[in-house]
Structures are given as C-alpha cells and as structure tokens.
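Let's start with one chain on its own, the form predicted on its own, as structure tokens.
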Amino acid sequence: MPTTLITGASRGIGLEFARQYLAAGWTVHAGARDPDGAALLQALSGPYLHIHRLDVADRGGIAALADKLAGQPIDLLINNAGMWLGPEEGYGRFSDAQWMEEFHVHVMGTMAMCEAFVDHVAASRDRRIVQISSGNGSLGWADNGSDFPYNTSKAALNMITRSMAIDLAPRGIVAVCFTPGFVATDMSGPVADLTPEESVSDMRALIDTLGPRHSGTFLRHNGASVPW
C-alpha cells in the first residue's frame, strides 16, 4: 500500500489530497497545525488516516515527526502548506516580519520537510516530492504584480526545487513544482476557475506519470509547462 505525507491538510487543496488518496486506498499522513480544530480532516477518520500536529515553520516539530515515522517509507511527500496576507501583500503594505513569515512557510519550511523526510522518500517505491507552488512565482507570467511576499517566496520555492532535483537525483527522487490553478479555497475565495476536487484530481493523474525526466520542472495542474 503506497503512502503519502501531506502538509497543510486541514483545509483546501491539502484536505482534498487527503480525501482522494484515502479513497484510492493509500495510507495518508496528514499534517495540520491544529489537529483538534481540523473538523473536516477529522471527519475523514479511518484506519489509513494518521493525523499529526505539524507546523512547517517549526523545525523541531518537523524533526520529531520524522523520528516518529522512522523506518516508514513515504512514496509521495506533498509540501502543500501555505499562507497569504491578503491586502497586506500589496506594495508598501507589509512589514519585514510578515515577508519573512511567508519565506519561513513556503521556503524554509518546505526545505526542512524535504531534509527531514528524504530518507523516508528514498526508501519508498515511488520516491516523489511535489511542491505546491503558484503561477505567481513565475517570472515569465504576465500580470504578476502586487502580492510581493507571496510571489517572491513562491519563486524561491521554485528555485530550491530545481536545485533539489539535481542533488536528489542520485537517490532516484523526483522533485517537481505544481501550480494547482486558481482554486476555490478559504485562501483564494469562492470565485475561482477550479474546485479543489478538479484541481487535485488533475494533479493526482499527473503525479502518476512523474519520472526522472520531470524532476526539476514547473507544471500546471494539467501537465502544461510553466515558464520560470
């Protein structure tokens, strides 16, 4: 039975990944900052769902979870946890501390997860790491103004993934960035192009096709390449 570890699994895209992988018969390790308050995640309860308290800005907590899961292969690590400041993302509206908070979540937190769980992934059959990025992190897409902390931290996430793909290739690990599209979630709001079900279904189909030639790429939920 394959296994996935998903960060930010209490709502939105992360919750939908958990739901769909459970339905497909996977073992799911779901990370949430507040498991007790994650009612929708708790409602998925079953023998193959394991909910863990996990804040990706807390390296100690990440290390503790890696130790707890020592010896358990993880076929698919999905680094989904993210944040957005809303109107405060705009020019001249955010503080250095807010900017750094997004870097801690999107960049340092993702890197810490990959470092802590690299042996778990390398010990698995599928050996895949998926970072949930954003088209806002692309320097090649038009109209990516505003949202300075979010955009720059997602661009940095893309860069560390390209480097990671090179460094982890000898271990047979594939690392990619996905943009899930404009999805209706609590963070983006109800008016969007895709539902979480549609986006995650597309990404799951894409994940099934990932191989070494995809490592270090930046892909849309439908498999189309995204400019860096």
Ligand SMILES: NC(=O)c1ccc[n+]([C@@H]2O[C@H](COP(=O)([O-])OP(=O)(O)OC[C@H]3O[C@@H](n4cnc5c(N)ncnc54)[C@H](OP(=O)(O)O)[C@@H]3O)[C@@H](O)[C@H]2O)c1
The other form holds:
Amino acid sequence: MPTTLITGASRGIGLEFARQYLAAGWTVHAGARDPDGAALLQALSGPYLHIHRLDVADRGGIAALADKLAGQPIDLLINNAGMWLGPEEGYGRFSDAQWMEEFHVHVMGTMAMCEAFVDHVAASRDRRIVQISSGNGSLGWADNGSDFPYNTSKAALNMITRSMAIDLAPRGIVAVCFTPGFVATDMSGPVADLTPEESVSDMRALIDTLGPRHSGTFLRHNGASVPW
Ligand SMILES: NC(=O)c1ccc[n+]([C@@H]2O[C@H](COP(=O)([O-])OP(=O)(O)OC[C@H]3O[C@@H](n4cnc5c(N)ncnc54)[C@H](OP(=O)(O)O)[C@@H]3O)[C@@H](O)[C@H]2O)c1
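Cool, the form predicted on its own is there; where's the form predicted together with the named molecule?
Once more the chain from above appears, this time first in line as the rest of the complex follows.
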C-alpha cells in the first residue's frame, strides 16, 4: 500500500487525513509538534502508523526526519500544518514577529519539507505533494479585509507551489494547492460548512485523480478551480 507523510497531524484536518489513510490501509507518517500531547493521534495506533516529532518551523528537525526515513518512498506528502492568530491579525494589530512566525510555518516550513523529502517523493509510485492552502490566499477571492499574516502567507504558499510544480515536473512530481473548505476545527470553530470527515473524504477522492495536468493548480476540496 502507499505511504503518506502528513504535517500537523495532532488534530483537525491533519488528524483526519491520518485516520482516513490508516483506515484505507496506507502507511502513515504523522508529524506532530508534541507527540506525547497528541492524544487523539496516539489513539489511532496500529502497525502502519508512525508518529514523529515534527515542527515545520525547525529546519534541523525536518532534516533529521528526512534522514531517518531515507530510502523510504513517500507517495503523498501533505503539508497541512497551519496557524491563525485570530483577531490579532487585523489591520494595525499584529507585529512583524507574528507575521514572520506565520511565514515560517506556511511558507518556509512548507518549502523546507518539500526540499527535504523530494527524493522520498520522487522514489515513490504516486509522487504527489499536496499543500493545504486556503481560499484566504486567493487574490481573486479576496473580498474582505483582515487576516493579513494568514492571507499573505497562504498567497506566498500558493506561489512557491506554482514554481515548484515547474521545477519538479522533470522528476514526475505533481504539486498542488488545495483549499479544504470552511471546516469545523480548532482553527475555525465548531460552526462551519464541513466536518473534517467530509472535507478530507473529498480531498482524498481528489488526490486519487491527480496527474501532471493538475500540477501547479489551486483546487477546492471538491475539485473546482480556485482563482489565484
Ligand atoms: N479549518 C478551516 O476551515 C480551514 C480553511 C482553510 C484552510 N485551512 C488550513 O488547513 C490546515 C489545517 O488546519 P485545521 O483547521 O486542521 O487547524 P487546527 O485544528 O488548528 O490544526 C492545526 C495543526 O497544525 C499544527 N501546527 C501548527 N504549527 C505547526 C508547526 N510549526 N509545526 C507543525 N505543526 C504545526 C498544529 O499542531 P499543534 O497541535 O502542535 O498546535 C495542528 O496539528 C491549515 O493549514 C489551515 O490553514 C483550514
């Protein structure tokens, strides 16, 4: 069965990806900043679940995990880890340090993951990289203010993905951005359009269809195209 590596798998959408891929019989490498505190992830258990300490803002830790998994093909890298500071992201309310923190997670962290694991992905059968971006990163959809660190860092995530899709095409790697929809998690709160189960189920079905023509695109969880 295929193998996936998921960042931010302690809760929310990342946890649900881990749960569904395990149920489908995949080998799941689940990254969590604090594995001991990730009770919901630990509760999944099973012989095909491997939980790793992974903070995507820590390049050294990313490199160490890539070394640990050297020689193991990874069919699907899901860069899911994300953060949102809430009302602190409003106009005139956030510091440069907070802005940088979000760039470290969404942009530099994702780039570091893609660079560190490119050989693992290239060695796999499916060779897919999925970035969990956000509709908030779409300039075409932007119709309300606020959330400056979140929106700009997700827009930058989209740009690096568009660029790496070109750079990685010769290795047969497909790199795409998804927006998962408005999903009920700790980040968005309990009242939302979709449950994690629904969003991840849709995204898994979409992932199964991904081929070279999708690389460098920005897609909704249901496969509809999102304007940049
Ligand atoms: N929920 C939505 O409606 C929605 C909409 C659009 C996009 N998204 C995107 O979907 C992704 C998942 O969000 P969610 O809704 O599941 O949020 P969530 O429930 O708040 O979960 C966020 C996850 O990211 C992890 N994380 C944060 N910083 C990290 C770091 N430096 N290194 C590694 N992991 C880190 C968290 O780990 P800890 O447990 O250690 O904090 C947690 O596992 C994010 O990229 C988010 O931007 C969500």
